[in-house]
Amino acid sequence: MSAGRVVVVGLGPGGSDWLTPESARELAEAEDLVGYGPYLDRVPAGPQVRHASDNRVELDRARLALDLAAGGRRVAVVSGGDPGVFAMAAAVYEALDAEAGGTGRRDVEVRVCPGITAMQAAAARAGAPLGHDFCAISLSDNLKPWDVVLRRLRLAAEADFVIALYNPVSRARPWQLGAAFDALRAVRDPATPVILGRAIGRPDERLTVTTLAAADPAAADMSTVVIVGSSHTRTLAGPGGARVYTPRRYGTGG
């Protein structure tokens, strides 16, 4: 087996704060560091050899820290948030299973830190959305038909999940988020609760408490994250603006 190996790490949503020891250990004992470059200007200086790459080139960030890790080095690729939450993890799995052998990737040693979600972020800096059944849809039809994303939305919907949205827009997908909210305005009240969290943790942070009737797309981008409460969820005010928290009990008793 290769002396090498491949650490996949979460660098939480922003800020040393949320970066786990065991990341920041590992990316310490690194050699190499592969990732998107926004991420790995993240990571502080060191001696690390960096190979940083654009956003939609997952699987070839994949295959070269894999390769990496073949002749030997100790290799960690690098994402945002969580790397097993609509990242890194998936696609060094990818890659991973994808290999015909040859090239020695089949036996690299894969391992996979985690880290503190954008959701949990946002989450924590509204309060406690969380406490009752969530799920977690990504909106980016790049890799699934936009359809799909749609019957999944109105089906979370009905459900009556607390609905946390990855990916809402980009500069390719403008519009997604608006059919989005239409889509669930169909289903849910328009009282509903939604928190929009951009770049949480980081120095241009901005949480908007609103409701689904008013939600403004416009106020999103590919740093945000946003959360759509159920049915339960509830908005309390206080000193340091609005709460919001969906009880831990289900049922017409709150």
Contents of the next structure:
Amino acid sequence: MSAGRVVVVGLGPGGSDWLTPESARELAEAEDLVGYGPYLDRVPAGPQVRHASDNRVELDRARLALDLAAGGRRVAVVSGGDPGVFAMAAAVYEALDAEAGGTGRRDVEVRVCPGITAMQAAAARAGAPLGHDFCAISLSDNLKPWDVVLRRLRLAAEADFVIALYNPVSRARPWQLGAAFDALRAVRDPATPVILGRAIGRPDERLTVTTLAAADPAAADMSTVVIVGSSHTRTLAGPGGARVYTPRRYGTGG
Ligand code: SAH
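Starting from the form predicted alone, produce the coordinates for the form predicted in complex with ligand SAH.
In what comes next, the whole complex appears, and the chain from above leads the way.
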């Protein structure tokens, strides 16, 4: 039997400009593509067998990919952005880790091809808000309790990180972003710059620069990443709209 393998590929935030040559090559060479339907739709048509699935069954998808590879197939698992950031690469390793034995999943070669993550794409559009220490927090409480999210938000705000918020809202989670803004307002200055990057890199891209006081949770959707500045993050007027950056040097009093 030929050696199957799983490659976990990041498609970037949208558009082929932000797909790495390595990822494009792996997609073209794969025999099977496994992933959430809308992501698979972004892969150019080809002879690969497509296994589209719902967004909520990551572990099933990971097991399917490993089983196909154990049977000798070359499988690409696709994720948006970077596959290692709140995405399928960890799911594939969870499936390996939970393997009870006998399925051959543990013997499958797994490789991860990095991609541009949403936070980097939105940051690039806005200026350079990630120029100093930052962190990323997912607001989804599907996979972790909400009090863990709140504690991380509070401590990250106190530690004065720039904070990127992934999964800010969904139909099932309408209130979390408002609660997150409230938690951050308790610590951070109301004038702190806030960036809402929606569908960055796609035709319906929208970038909004506002402040923590004025940030409206209703302006974000499932395709939005939110970047909240640190005490040093600055907004400058520019020809194409506001520009946001965080200086590399940490001054006194910050
Ligand atoms: N692996 C992905 C993140 C998956 S979690 C990555 O590295 O980007 C899904 C969340 O990512 C969304 O709720 C949103 O917060 C963010 N996201 C993904 N693509 C985006 C895009 N094109 N523009 C803005 N945010 C995006």
